[in-house]
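Coming up is one lone chain in structure tokens, specifically the form predicted alone.
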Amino acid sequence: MSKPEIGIGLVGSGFMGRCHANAFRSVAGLFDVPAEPRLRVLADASDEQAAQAALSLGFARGTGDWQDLVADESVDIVAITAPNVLHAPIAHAAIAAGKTVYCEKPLSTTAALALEMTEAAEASGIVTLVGFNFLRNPMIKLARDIISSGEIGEVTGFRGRHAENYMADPDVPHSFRTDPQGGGAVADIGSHIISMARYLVGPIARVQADCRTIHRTRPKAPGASERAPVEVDDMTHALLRFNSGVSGSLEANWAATARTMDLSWEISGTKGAMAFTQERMNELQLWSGTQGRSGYTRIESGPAHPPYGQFCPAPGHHLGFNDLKVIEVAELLAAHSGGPACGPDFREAYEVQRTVEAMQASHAEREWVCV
């Protein structure tokens, strides 16, 4: 007996758009999904661009009008990988049409808009998911389980960092990321380490942050000689105080020379400690006083850490970045079909955005700011 189908509409075919398309194409071959995803419509900046991307990524058709995608009755889930400024209008239209909404982070350009999106979705009972896909790593879930078990005792400290080098060159041109509505490094990649901190340690109560713009100007467009000022941060450092009383620190840096994917953290406790970096995403470092060891023990991902076994029956063969998106999509399809709620949903993404804005306000006011 064949499974029911879920129609997928994707807005945007860039880096994350391709990642979404790959996940929707792959998920049914790896997970026992409740319904088969079908790639129905891809929307992009123009009809021509959309048609080319639809053909490349396996969608039935393309359109230069995202409103056309949302209105299509064959589309059940609207996946949004468009520039940040478009997240709110697309999501509101999809919610009004009764569609499940799967949006990349940050949820919107401001916390106020993110809250409007959240309240609209909650009032309509719409399933939502925001693409903080690094949380899908089995090693991250294991870390939270270790914390919950008390194995490292009471958590006393958190140090987190998300550093990459894709904006290290001062001649990388302006884009939606460097537009003030893009939010800068603290919104673009800082949101990932904020979501990780919240997932592992809990809500953040207050922050004190320093934001720095390293490259004061950038070319107005690719290949342009004319330069325009940069009004967003390249690097932010923040002190944190969690609701639980735990102290911590955080860095977001998209101009970190030589770093390609340093999403990392260390957590200390009264009985032990843990450390992780996405650059070695299949490993978790654990030190536990009960083991009587003087250094960290490396835990390597394997079938004992679900859902690793969906991808490979042998330990040490490693998951990759795209696999995390497949896991995320599997949870989305289950929630869409009436299964367990998945997250981070719009509400959690709004809380992350509130934290980002508190850091920006702290920098402007030069003092601690409550989230």
Given for the second form:
There are 4 protein chains.
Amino acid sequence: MSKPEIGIGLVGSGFMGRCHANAFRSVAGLFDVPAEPRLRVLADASDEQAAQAALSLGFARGTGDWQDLVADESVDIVAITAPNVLHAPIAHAAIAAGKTVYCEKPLSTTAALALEMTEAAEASGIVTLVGFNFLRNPMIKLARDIISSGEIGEVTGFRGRHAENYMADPDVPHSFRTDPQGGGAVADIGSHIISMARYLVGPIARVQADCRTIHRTRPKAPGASERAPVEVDDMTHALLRFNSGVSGSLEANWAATARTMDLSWEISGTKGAMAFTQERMNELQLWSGTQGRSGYTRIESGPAHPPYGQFCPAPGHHLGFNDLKVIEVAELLAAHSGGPACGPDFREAYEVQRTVEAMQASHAEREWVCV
Amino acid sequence: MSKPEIGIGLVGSGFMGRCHANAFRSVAGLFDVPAEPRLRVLADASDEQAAQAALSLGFARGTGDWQDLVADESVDIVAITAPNVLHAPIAHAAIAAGKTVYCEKPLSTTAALALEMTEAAEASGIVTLVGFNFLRNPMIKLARDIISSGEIGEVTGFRGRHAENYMADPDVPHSFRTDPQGGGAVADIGSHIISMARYLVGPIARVQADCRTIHRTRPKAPGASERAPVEVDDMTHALLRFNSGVSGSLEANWAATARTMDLSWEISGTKGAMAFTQERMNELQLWSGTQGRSGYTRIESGPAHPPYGQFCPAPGHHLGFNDLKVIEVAELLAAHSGGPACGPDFREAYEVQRTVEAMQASHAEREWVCV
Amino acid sequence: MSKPEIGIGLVGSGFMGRCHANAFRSVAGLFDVPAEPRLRVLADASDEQAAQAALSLGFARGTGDWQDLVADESVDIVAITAPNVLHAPIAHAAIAAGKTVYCEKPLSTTAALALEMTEAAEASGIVTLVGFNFLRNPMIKLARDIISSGEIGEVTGFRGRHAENYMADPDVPHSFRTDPQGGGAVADIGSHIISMARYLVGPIARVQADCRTIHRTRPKAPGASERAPVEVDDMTHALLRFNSGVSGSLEANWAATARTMDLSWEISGTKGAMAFTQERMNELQLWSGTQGRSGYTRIESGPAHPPYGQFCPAPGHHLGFNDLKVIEVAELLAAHSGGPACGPDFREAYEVQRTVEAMQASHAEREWVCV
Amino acid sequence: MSKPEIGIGLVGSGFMGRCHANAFRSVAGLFDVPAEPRLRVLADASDEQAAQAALSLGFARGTGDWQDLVADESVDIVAITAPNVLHAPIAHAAIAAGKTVYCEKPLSTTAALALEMTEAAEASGIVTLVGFNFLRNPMIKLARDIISSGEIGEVTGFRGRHAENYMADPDVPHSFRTDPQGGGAVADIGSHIISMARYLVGPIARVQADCRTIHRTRPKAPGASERAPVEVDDMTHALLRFNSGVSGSLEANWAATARTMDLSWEISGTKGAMAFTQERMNELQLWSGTQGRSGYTRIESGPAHPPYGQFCPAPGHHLGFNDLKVIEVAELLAAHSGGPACGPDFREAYEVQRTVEAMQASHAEREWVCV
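Having seen the form predicted alone, could you now give me the structure of the form predicted in complex with a further copy of the same chain?
In what comes next, the whole complex appears, and the chain from above leads the way.
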């Protein structure tokens, strides 16, 4: 007996759009999902672009009008990978249509808009999920389980960072990223380490941040010789106090010349500590008093760390980035079908965005700001 | 205009069967393949098992009879992940039917049978591919390109290993792996490092090996209290001489307690050196005289190393094991549709098997054996 | 013809006292020093203790009175490893006697006292050196040379830390470290990473710090059941702005459960970056655009990095902590004999202390404080 | 009350001579030695050279005649760092004079000569020590203790290597190293990994080796344009069988382009495993079943691993290469004064040399050779 089907509508076909499409294609062969996703509609900037992307990514049809997609009755889940400014209107339309909404981060361009989206979604009772994909790593789940178990005692300190080099070159031109609505490095990648800090250590009570623009002008457009001023940060350092009293620090940096994915943290507790970097995403470093030896133990991902076993029954066979997206989609499908709630939902994404904005305000005011 | 379709028949639905199915599902959304794979028939030990697996992996139908699968006209590619003893009969049938054959390693249980399969395939002119998936890693291609470019000079030495721990426990029972036809550690995982040595450094001229059985009895079956003697090696160390004169060593070890995937090597050349381990499959260590500094440089996988870019346009987002299988399938589809030949084909797999048997003979004779 | 002699007087024979003694014993066999150090007088808490330590460390005589040591005409260099509260009186006496003064960090218990010591030393024109020994590492000198050369472009960011675990256990009792005059973690080890930040990136203009006491009481004394409140920090996180405009962050933490010596930093520049940790003190990670490859290169210490060659003519033979002290002493002897000035001198140590106090003030005021 | 004195005579003042001198100078301030070493006589190739070296290294006098040194009644310990061909005559003279003999490795140029030296020393009952300094590392002692304790079960496999790059350049000229009496890479550095294998796993029963000369000619002398053939190996790979039945492999390679000190090994046991490399000499990797987690734990050197604590009371402060020599000398002084025997003595060094020669014979015969 075959499984029920669930119709997927995808808005956008760039980097993340392709990841979504791949995840929806793969998930049913890897996870015991309650329903079989069907790639029904892909919306893009024009009909031609959409038709082309639909063909390449395996969707039944394309459309240049996302409203057409939202209105399509065969679409059950609306996946939003469109430019950030479009997240709000698309999500509101999808919420109004009662669809499950799966949105890339950031939820919106401001926390205020994100809150509106959150309240609308909560009022309608729909399932929401925001794509903070790095949280899906079995090693991150393991880290949270270790904290919950008390194995490292009470958490005392957090030190996190998300540093990459994609804006290190001063001749990388302006784009949505450097638009004040984009929010700069602290919003673009700072949000990842904020979401991970919240996932592992809990809510952040107050922040004190120092935002800095390294390259004060950039070409107006790709290849343009004319340059325009940059109004967003390239690098932000922040002090953190969590609700629990834990103190810590955080860096967001998109001009970190030697780094391509230093999404990393160390968490100290009274009885142990853990360290992680996305540069070696299949490893978690753990020291706990129960070991009786000095020095971190390098835990390798394996079937002992669900849902790794869905991908491979043997340890030592690494997961990759795209697998994280498959895990995300598996949890989404389960939640859509009445299974356990999956997170981060819109509200959690709003909280991340509030934290980003608190950092920006703190920088402007040059003082601590409560989130 | 949609792409032509290509029918997939898969024999077996275990570890590797699932990997194949996932790869065929995913590939068209990631690579610009010449034809769209359709999952048509899955064969397994019984009709029930096959029907169940077909449903779970997304095949149109299941069958308990692999001959039914091979005979199905809608099947263009026969993918073999059945027990090793079945590789030969299935492959011969598929060759006779003019299908493309995609077979898991080892090609067969003996080099003699593998040679028969190779000669049959070559006589019929069909496309063949054997699943030495670790070769698909962009970092391994990069290593070969670096050697070809002369950047590390003339290769002088090779030191390789494939060590895992899945048979380290003496109570792991007998299975196909410990059957003399299975060939022991040297065949099961030694073949991976042999294939990689050949891929990077070229053919091996002669070997001198020392095979050892660490656990001399194992339970007759899972949970059995009765034990039977083990006739295959748990660990083999070997000296190598390549056709080029390069000397080296190799270890195959399935009882390496601390290791889950130490498929690793160091290659020295007159002007530089490289090191790799599958434990960190997204990294290649390179030192070359052109650097002017001591110490290895850690090259991270990224779009500069095709086909990484098919999975992600940004560096720092790791590939995982299943992605290697997708790359394998993409190359297979291209070759099937008249594109460039893909390897390792049956003949290459036969050469690997000959090398394994030369090691076993060398151990028995206690002397160097020419391959 | 033998070298002139230079008389050494050492106050204190604990951890650092032993290091000093060893360095003075070893240096003349390793470096071409202008004068041969002679271990003349060792002062300690009592005559008995001093006599015992003098015998064990090879000094000609011991004394329970440091003033006796300072007054001894055969003593040319006064090395101070006494408790911090004694640094000022001993130094002032030694300055008055025209001796060269070699003092362990911190220079004194407050910046105000440190300034008095600095001014007295400068007025008298004596040679001073403060034992920030980690700066002596050839890899740290290399890092500074690389920055000066422009190889990593203009420095943009600094992220530093000194984390250890020696106070992680809440039952570690009160001692001079937890005395408010001791200054807590930010003074005890924060001073090391501050001195390194200044050495590599230059003066720090302003700071914003968050100091936290994790264990709010500790036993009054070793083995005591009675506990007293702790008034100093266990962990401090701080934001930094350097005079050059570079922004960064810093952590001092003596309750970092998994760490024994995480004195580490990453420095990003517009054209490259470097990373270092004292946990692997013989390695420097460098990425620079001139490499043409992604990823850090691991530079190993060797004769190319003076004064490594004084210890060993071949690379790959590591320096250890005590060797750093030998280097320090070699530079001190050269400066004492009229050679190039060696740093960090009293003024530099005062600047470090001012920065520590600015952090403490910033925490108290909850705002940025200019140094 | 001061300690008794012990007179040191040192033959040779090169790389190792300087290490010896430094160790004898430092040891009494670090270890509680039974006697105070006094640097009495230094012998070198000529009186002038010796006088100069004596001054620089702190010896009371120099001599161009090592027989003069051996005959000096104030010399209790004769330390031999002269060219290998002189080891035998100097040692025999020192043995005849009843001195303690401390000789650099290799003990002599042939196993036969080494045996004569061993038998002479044993007949006279003197204390001997051969400078396999890497064995002095507290991490190596820890490894042996872990094996003895049974924590990793019964040892099953050994994989070792000593690879450096000092002969990688084909224009490095002939020297004592490439003299057939020098023995090539297998003797020069292979002996280090052989001694470590014996120290950790026990005697080696038989070997099968493959020696290879990469650079078949070298300049006759530094700067010479004329080249002469090379008759020794640059690289040797060998199979090993230990007396205990353990099997393994070993590589000696002085043309390993990227390596400066890859003296490394992995030892697998039935219940755990360990790995070590001299490149990170202050770390030992351990996995044992008692940990309950996958992956190696990185044990850092510290006071828990004697005699680390003699150098520093706190963990995280690394030992360096020269410290290993100090440990060696401390053990020698204790043995000289009637304390516990220290190893490796002449007999052990002879056994190492026998193993080297068995490898060379095995290569020549192309078969297994019993040691």
